[in-house]
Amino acid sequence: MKNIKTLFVWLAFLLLAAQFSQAQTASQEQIEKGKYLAVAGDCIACHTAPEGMPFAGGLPMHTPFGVLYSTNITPDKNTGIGKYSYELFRQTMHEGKGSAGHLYPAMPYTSYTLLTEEDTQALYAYFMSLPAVMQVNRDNEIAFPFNLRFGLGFWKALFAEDTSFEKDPDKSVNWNRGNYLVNALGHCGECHTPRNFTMELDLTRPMQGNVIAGFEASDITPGRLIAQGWTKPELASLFKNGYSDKGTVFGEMSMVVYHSLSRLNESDMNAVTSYLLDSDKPVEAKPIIARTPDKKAAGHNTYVNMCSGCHGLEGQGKPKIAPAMQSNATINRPSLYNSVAVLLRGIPSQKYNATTAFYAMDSFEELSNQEMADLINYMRKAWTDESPNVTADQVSRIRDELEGDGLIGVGSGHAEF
């Protein structure tokens, strides 16, 4: 007998033993998996402070009602994540309610909700997989009444919603990819799409565009980027460089190519730039915008003065310098928002590998409103398809904006990545 109960306890071990590996290995793939969902949804650029540890949280972001500071979500018993269960960890990703309560909308959990549930389950794999790091959460810089937590279940339940992502079935499989990597694990509307006084996205103007930490993030719908004369290879370059032949991306977006799409694989980018461009099939490309500048024209002096050494006399642009001016995007738009927030901002030098970088472009505050609006119409009408009628009182409104967030003159310097 006793043999025999020795016996079934060795084969209750052998089981377990066996239950024990194989579950190791499909954790393994899990991990793999969400070590790649996180990198799609771009999750280390918001919870890593400047010269932080990955994933400990401490990033400041300035909004309307004060600075809110990104969590540690590394697995840290006591300052991050490491007593969430799964399901608390999905409530987190879901829902907006994590074990403070619930959660600023800054976490883009009205995106996260249309995350399929194997996907949820890989991310949480990872994240439990990391080095836990303690580090105590910054107490955020809110302003009453928006410090009491309880206040946003009430916006939840007004404009957030559990729901699921559902695939058209009038587009292919591709087309449908690009659509979740997008809307649900890259967020993009998160930043793309304008909100109304309520902070709600205003899903009537999806990807539209909206400003945010003083630039636009751009309106990239099919038509607009269509109008522009992108096509997907050039936003493939666009996100895997950070430049192509339309301009560089600066700003917080110069962080999401970094760390985020930059390291998509192949048939993910394909995915993405067939959604954003609504085509699987390859957009014509148009011609380079490339006439020769008026030097009668008002704005002529300062271009050659101020812009030419970098962009060049004729726009052209200087490799491993300064992109060019024909054709390029921040322009070559109806918003003139970004063109006045780079020449009071300035850009910081930037590399993102050894064949692609640029150097810093300083601050041009200098510059009086009359001046800048000029400027703005000499590479317009040269270099672009948009009329030039910026005016002055346009420029000074967002001059305005900038100098009251404290924000003109301090984006020139070094991209830290």
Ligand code: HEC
Given for the second form:
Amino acid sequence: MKNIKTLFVWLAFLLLAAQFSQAQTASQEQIEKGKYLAVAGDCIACHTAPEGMPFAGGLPMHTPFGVLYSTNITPDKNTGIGKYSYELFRQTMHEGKGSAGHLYPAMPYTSYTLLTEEDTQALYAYFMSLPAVMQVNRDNEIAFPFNLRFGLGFWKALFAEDTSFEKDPDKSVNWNRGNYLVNALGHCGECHTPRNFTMELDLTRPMQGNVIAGFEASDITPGRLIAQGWTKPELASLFKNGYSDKGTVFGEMSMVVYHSLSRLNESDMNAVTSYLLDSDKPVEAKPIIARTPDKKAAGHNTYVNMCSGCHGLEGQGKPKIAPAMQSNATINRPSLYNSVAVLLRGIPSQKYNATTAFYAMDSFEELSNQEMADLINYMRKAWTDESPNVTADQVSRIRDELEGDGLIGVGSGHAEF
Ligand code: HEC
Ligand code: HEC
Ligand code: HEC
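Compare with the form predicted on its own: the form predicted together with this ligand:
All chains and molecules follow, beginning with the one already shown.
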């Protein structure tokens, strides 16, 4: 009798142990998956302060209402999210409501709300597996009444919905995966979609471009990208290396490439580029427009004297020094915002990955508004399909805006990773 009892105890133990080890291996897989999803979701970019511990928060984020600091999302019980149950984590990611109450939409839960249950669970498993870092969250410097979190509840009640991702049955698995990566995890629209006066994303104009921190997160709708001549391999090169035949990334986009897009696996990269160009098939390359620049045009001398040393007399660029101006996506688009902003701000030297870096480009703020308009018109006419209709007035407006934000001549603050 005693033996039978012992046998039962042993059997029960073995069963439990088997279950336990199964749970362990499943969660190891889950953790690996969560780690990759955290990269695709770019959590590190916002939740890590310069020189700070990964995911321990403290990055200042400038909003129209004051400075907001990202929080510690390591599993420290007192200063991080160690006490978060899965339910609370899910609610934070999908509804923007954490242990402190309603979150500011600087945490892009309006996109993460599209995450699948499975992916939300994997993210939770990953964050709970990280080493806990004890780092107290910084107090926000947000002005009254925006510092009152319950006010955010009203904003959310009006504008934010906990929606779930819906596959488009008429599109391929690849395209749907791209849609999910771009709109849910990648939260590309948080920068690229314009906002209306309530700061709500204007979903009637998805990805049509929005100025953020002094550069325009440009129009990346399929129509625009195709008109600029982007192909899947060129977009993949831009996202993998930070540059392509159509130029480089700069400003906030450098961070997105460095921390997130460049680390996607090949099949996800293919999905993202297929979705952005809305085509599973290769998109045909538009031939590079190579006209002989008009030597008598206003702007010609400025280009030759100030730009050609790096960008080439024919706008052909120089490997490892500076990108081509021929068919450059920054110039080859109706919006002139970034063409002007780059000239006024300059770009600090950027390191894209272990082997790729570009020179810095100084600011050319000394050029008058008219000289700048002439220069951009000259480049548009020589090397793109855009009409050379930029006026000094338009340049002046952008200069005023950047001056107001103290951004002239300072490059992008985010170049050193
Ligand atoms: C664009 C910036 C940004 C990105 C990207 C981002 N977060 Fe956040 N997150 C924030 C900010 C800012 C807060 C604090 C908001 C507040 O205090 O209202 C926050 C808060 C949180 C919280 C609540 C923590 C607490 O202290 O209660 C969690 C959990 C969280 N984020 C997880 C994530 C995860 C997981 C990812 C990646 C999938 C991510 N975040 C990506 C900006 C970001
Ligand atoms: C010292 C070399 C140098 C000079 C001189 C220079 N540039 Fe640049 N320029 C660069 C580099 C390097 C980049 C890319 C930086 C990056 O994104 O990392 C760049 C980027 C640009 C871009 C953004 C496009 C893109 O694809 O990144 C434009 C537009 C541009 N330059 C125009 C000009 C014009 C117009 C002039 C003359 C007024 C000029 N540049 C002078 C080095 C230079
Ligand atoms: C934090 C803000 C931010 C986020 C998030 C963001 N972008 Fe951008 N993006 C920018 C800015 C600013 C520019 C303009 C500077 C440039 O051309 O590199 C840009 C430019 C681009 C360009 C045009 C580059 C060129 O050379 O013309 C593409 C394509 C792009 N982004 C794709 C994406 C995709 C895909 C995602 C999501 C995975 C994304 N972006 C997320 C800010 C952002």
